[in-house]
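In structure tokens, the next block holds one chain alone, the form predicted on its own.
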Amino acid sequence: MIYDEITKTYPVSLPEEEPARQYAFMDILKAELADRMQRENRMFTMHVETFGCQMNAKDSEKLAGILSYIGYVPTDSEDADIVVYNTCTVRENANTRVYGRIGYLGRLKKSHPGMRIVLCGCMMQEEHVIEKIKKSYPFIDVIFGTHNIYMLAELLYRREQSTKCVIDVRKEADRIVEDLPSLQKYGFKAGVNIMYGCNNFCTYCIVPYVRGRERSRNPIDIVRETEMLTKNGVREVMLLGQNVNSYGKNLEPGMSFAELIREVSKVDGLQRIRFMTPHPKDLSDELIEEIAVNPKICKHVHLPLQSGSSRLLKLMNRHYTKKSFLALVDKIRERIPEVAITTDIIIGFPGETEEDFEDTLDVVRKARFMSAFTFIYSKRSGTPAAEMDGQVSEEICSERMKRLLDTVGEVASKEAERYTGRTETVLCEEYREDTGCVTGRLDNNLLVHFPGEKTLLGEMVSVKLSECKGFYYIGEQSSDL
């Protein structure tokens, strides 16, 4: 662990137990800033900034869950009381992204000297990280990593206490936190965390190194999230983990992953079921059946490829190969023919040749991927690949990346062209003034844009898909549902 130095100073009698501790911690937090909104005859505001992940953006929703609960007032400026950073370090430059944010925030404190800076989330997991932080950003009021979320309050209250930084970041999680505030970013659908931290260490992937070992939610816990999200409102949810298809594994009794997605299905008023992300090597043939008959999952499947190539494969440490993808790609297709698959692929890999590239492209045209999140790789200081022979040039990784997005592109809208004509339902997720236009999303995870009107916003509704444009539709309201 790494910790402030100054000696904390907490209130008598303090809650030892989760999550009363915090509350304690939220309450006289929420007091304080009541007397100084009196004092000063204003409103504070707080402004929660999310990198990477939707797991990210998860916690982000607890973050800003706990600073609206002391009763700060949330903001699209950095320009606020209080900002949060929750970052991400999976690929280098979401770190010097941050870097540049975070002297941003710096010029901005200048002249709010009372503003609080938060640091959190992945990249605050690396020591060197904090060295940076600490050498070269000294004016940053809090640093805490991706295990003790739920501990903001506690932080804020001890750099109340402190002239200093207070520095607590963990290398591990000793506790999963339940029943903290949340704000949510809509109101009609929501991410459900169901598992926290990874097992596969594939050998490009920072992830386990940040956010630890695999840790299962008791599934009592989670349905009663879900269903308190549906009472208020929520129409989809989607379940949230590095790795779903773990679900489980360290619970007792164990619990699947299939089984954990049944008895959600079964919350009275929940419309639709999503899942990310799931990893090739453990997706069963018990969820491939649930999908197909569950009418409450969506009928999408994100089956991260990374590489086309066998022998990339094997030195990713992925525990599967090209034939056995395409293999279980044809056996998800085969029992739901109307599945959409998506995918996430890596493009120069340590030693890369033109012949594993080919193979990506082929298993591309072949699995039929309806999209692609594309990546060029990234050296991740402290993992296996970064000490690698044959790095593969910044010129070669551009030529490959422009191919692959081709190749994604044509597949993808062979794919999509398929449903045009047809006349599907659509969660209304976003209103456009200028265009008079609503955005609503497919059950295949695929967007259309079709004219209405803001009341539609979180209604599904039915919709025409009258025109395709690759990755969207052009669509009309319809009725014939």
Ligand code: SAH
Second form
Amino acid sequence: MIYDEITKTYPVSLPEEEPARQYAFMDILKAELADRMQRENRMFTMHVETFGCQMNAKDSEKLAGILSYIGYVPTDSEDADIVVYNTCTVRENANTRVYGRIGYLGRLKKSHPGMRIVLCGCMMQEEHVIEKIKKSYPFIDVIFGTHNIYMLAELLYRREQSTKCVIDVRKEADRIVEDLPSLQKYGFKAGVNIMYGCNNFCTYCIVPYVRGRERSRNPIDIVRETEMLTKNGVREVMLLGQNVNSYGKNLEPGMSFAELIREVSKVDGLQRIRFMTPHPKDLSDELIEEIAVNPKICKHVHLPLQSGSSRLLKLMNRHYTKKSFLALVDKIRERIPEVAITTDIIIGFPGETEEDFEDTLDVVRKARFMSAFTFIYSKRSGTPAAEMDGQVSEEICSERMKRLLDTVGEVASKEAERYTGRTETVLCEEYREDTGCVTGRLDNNLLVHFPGEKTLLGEMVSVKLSECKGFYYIGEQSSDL
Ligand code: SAH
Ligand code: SF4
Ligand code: F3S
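What would you give as the form predicted in complex with the ligand, now that the form predicted on its own is on the page?
Full complex below, order starting with the chain above.
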């Protein structure tokens, strides 16, 4: 692994404990930036971009929080004083996108030499990526991975003391640092990390290698963060972890995910709780019961299938079969008839035959998913599947993808149609000036567009679901429920 390559020149009397130490660096940078703002008589801007999943997005909010504390103002433009790319490496195309965009940043920096470019996130945990960046993109200023994002201010400070790129990528997290600033993307909904890392090692997946081992956050910190968010206007939280069912296993005393979600639901003013992602292998009856009885928990379960073939599921190291997955779906539907079940599916895992693929289509039909994220298998070096025989050709993958999308489309629109004519509570999440329409999200994650005012953003309102358009509804605001 790569460690920083410069001599550390810290100011005297820096606190040793976190987060006090990071606040000290933020304060130094803040004072320096205030000076520069006065000298140059302008605002300094930041652009933080997320390339990955909800956890990556949550990290971006923390990074933006630190920069905002220092005094940078957010901008949509990449021609900013500081640009942060929070990268993802779950599939090859995520990497390709990042490389393309870094090239563009290099050209921007030529006409804006004071610009600082920071690369962080999952992709930076891979040694070959760091080698490539060092060789091909010498204009990068700071690089770190997933384990020390709390150190952004310290690393920026070190960059100012040096003439070289500062690289600090760690193999494992040494601690969970709480209470750093955060700048939320939305005022009314927010993600809350409940755990970091993953121990499952599904054979296709790189996440355990770049995010490290499972670590649960203390429930008191989770509840405290939820309370703080709710006080600031958040109505809905999404509890985030690679496998939320493993929550609490390394805590002393232990705590189950169902117990945690019950605790979080006691927060006053909080109206909705979502969570992502439960692994089908260990979704407990206790959790199903909690979703059924707790009115704050959304009746939506994202249950990643990956494949419907028991043979492939074994090769994927998923620890369930076609039969046990379908039995789980039946059990959830029996206890929570209103539930919407969504999923993730991978096409073209090594050795996938037509028969394996037919099994996947069969599960899609039987499980009646409300929607599915569908991916073509991407070979990740270092994972067991990358070494497996029978990599599936691109033509076969795209032909299967087309058939999968047709089947998902058919099943999903039938599922969505069940709600036609009903009046449901939605959280208003977006407003479009050109159409004068508000987009609201139902408890079950379906979207509905309806005529409304911008002032509705962040409000919970009743909407009649008039017309189903497949994946979404057209509706009208209603006064009755
Ligand atoms: N922890 C979550 C998923 C994280 S990654 C879970 O277990 O469900 C999100 C999704 O990306 C996965 O569900 C899987 O469908 C997909 N994925 C992961 N690795 C992939 C790969 N190598 N190729 C294609 N899709 C992949
Ligand atoms: Fe990857 Fe499997 Fe962990 Fe999900 S559970 S992050 S798919 S290894
Ligand atoms: Fe998420 Fe991508 Fe990392 S999916 S955990 S940002 S590899």
